[in-house]
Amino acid sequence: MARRRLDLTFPPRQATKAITYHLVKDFDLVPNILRAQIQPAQEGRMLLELTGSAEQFEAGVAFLRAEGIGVREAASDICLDDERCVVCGLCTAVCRPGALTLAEGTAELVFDKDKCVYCEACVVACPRRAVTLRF
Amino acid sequence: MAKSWEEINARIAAGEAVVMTAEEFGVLAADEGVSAAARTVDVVTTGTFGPMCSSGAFLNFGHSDPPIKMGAITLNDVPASGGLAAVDTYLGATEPSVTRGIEYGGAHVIEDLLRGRAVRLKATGPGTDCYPRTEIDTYVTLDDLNQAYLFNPRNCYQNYAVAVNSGDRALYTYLGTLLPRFANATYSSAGALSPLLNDPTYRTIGVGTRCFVAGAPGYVAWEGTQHNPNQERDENGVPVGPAGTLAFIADLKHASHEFFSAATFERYGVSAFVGIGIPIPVLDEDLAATLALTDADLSATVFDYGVQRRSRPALGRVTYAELRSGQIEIEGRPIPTGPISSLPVARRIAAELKRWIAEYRFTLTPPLQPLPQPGSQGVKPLEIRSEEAI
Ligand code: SF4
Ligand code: SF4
């Protein structure tokens, strides 16, 4: 069994819902939406997780792709440039799922990777661009 | 008990001085009262490190040969002024690269001059008798430099606001990405640590107070811009919101790039976060009772971004403790709280300033002006007017 985790890129007006069903049904993956930005008439975002065999794995993303949906590996890994963190903290103000948050008493910049989503809001908010994304 | 700025001062020099952070004052004061901690304690260290956009530097290249009196300034491709003499400038900090927009600004300079690197400046000029040279193109390095000081129009901000956003897009400002629908609340202070909230009335910081400045010894030159003492203030007539500014003066050649870091702010600009610590003498038990305020102590109102007006409304008033535990709550909804000034830095910087009073005998000035006190000034509003109404 492996764990991996898909950025989607869905055409405006592809159905959404109908996939994770597929894979579910047909492909014997385990989804799980870890974010999803889907608006009717706009080019839509999903990053999914799916679990299972390597083989369902590709199965399923072979079918993804033969429905017009982009798929890439998501960002694997959020880089945390020490020399540049200033630790002013303002990065876990944007962190919804509380992968980064500052350690009580010490304020230090605490980052906890299992609850990263790779959203990227905390690229975009240092101020000291000390944060990227590993591919 | 009293003590004087003198018998502090020989203290210092004699190198007997009880110095402590105010983070320890605030610990020792509620443990043994605060007369004892008065009379055991001469100075408290303070310190803060969070954006600072009024920084900038004023830089003399010296004259080239055959000499240019510069006009039209770039260092990095980061435009300065050139409205001063033949080869002074003055870099604002928030300036940004004519050619990577806010991604590099007068900060990012700098931050890179403080780095020991070196700075493409160009320059061109009209051409005059006395000052030939029409274009000039080179590097230049901070030790090529005749003078480079800082000098920040307005630092330290006594106190400032919580930022939430009631709307429903994000907001990107100055104090961090406001997440829509009351998603997060960020605020900008040291708290305890921060100088002005423990001189609220700026009894020993004034004109001359010689203090930390991005890590070169450095004075208060002036009251800051938007100076404004007259900002509500609670029971122990420490400001509950932007108040009381502070203008530094400070040899860059001496400063550090980890106490003056460039910044970005995503779709809002560029800034410069500025470490700055002020050593503040423990004249009496008056004076100790503010410095011995802690995070529960002091607190910051929030105001929702989300209204686009000078005027913000106020949503309530929070404690930097409750602020530092992550979570607030205003109108009985939690939001997730976020700093921008970094707590760490500021603590380092305490403790720094301490160790120059035990180590360089770094002894304080009283000031020689006082700031504007309370009652004095407010801060006036820019009114958009037509010609005929003048
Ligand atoms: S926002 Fe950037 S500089 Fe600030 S704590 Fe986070 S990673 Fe460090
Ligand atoms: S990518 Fe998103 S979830 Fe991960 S640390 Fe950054 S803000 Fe948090």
Second form
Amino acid sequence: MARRRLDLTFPPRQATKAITYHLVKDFDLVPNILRAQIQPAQEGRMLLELTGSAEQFEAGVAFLRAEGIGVREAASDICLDDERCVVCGLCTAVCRPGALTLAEGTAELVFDKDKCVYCEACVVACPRRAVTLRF
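Let's compare: the form predicted in complex with its partner chain is above, so bring in the form predicted on its own.
If you are looking for partners or other molecules, they are not here, because only the chain is given.
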């Protein structure tokens, strides 16, 4: 089973199409929408985790591209510059899914990739610019 996170960009004309429905029905993929901002007649974005066989996954991605949807791998990791970080905790305070936490007792920053939805709130919140996304 393949499981990958994709960052999708929807052109305005595709915003109202049932894209995730087709991924399930036509390609037997299991979508998990982690984050989405899609409105009629506007460009939209969706962070989508897809699970399924490698063959079906490739066919589903080909379908998305054929529909004019931009497809790229989602950010692969949150990167922390230890020299810049002062462990102030601001990034953990804005991390709604709880992907960034401070370890008890050590005040070490801990990142749980499976919880991250790549909203970039931590990047914006960091006053020292110590947090970045790696693609």
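Each form is matched to the other, and the largest set of C-alpha atoms that superpose within 1.5 Å is called the rigid core. The structure presented is a predicted model; accordingly, all values stated were derived computationally and were not measured. Residue numbers count along the first chain shown, from 1.
Colleague: Could you tell me whether the Cα atom of T101 shifts by at least 2 Å between these two forms after core superposition?
Modeller: Yes, shifts by 2 Å or more.
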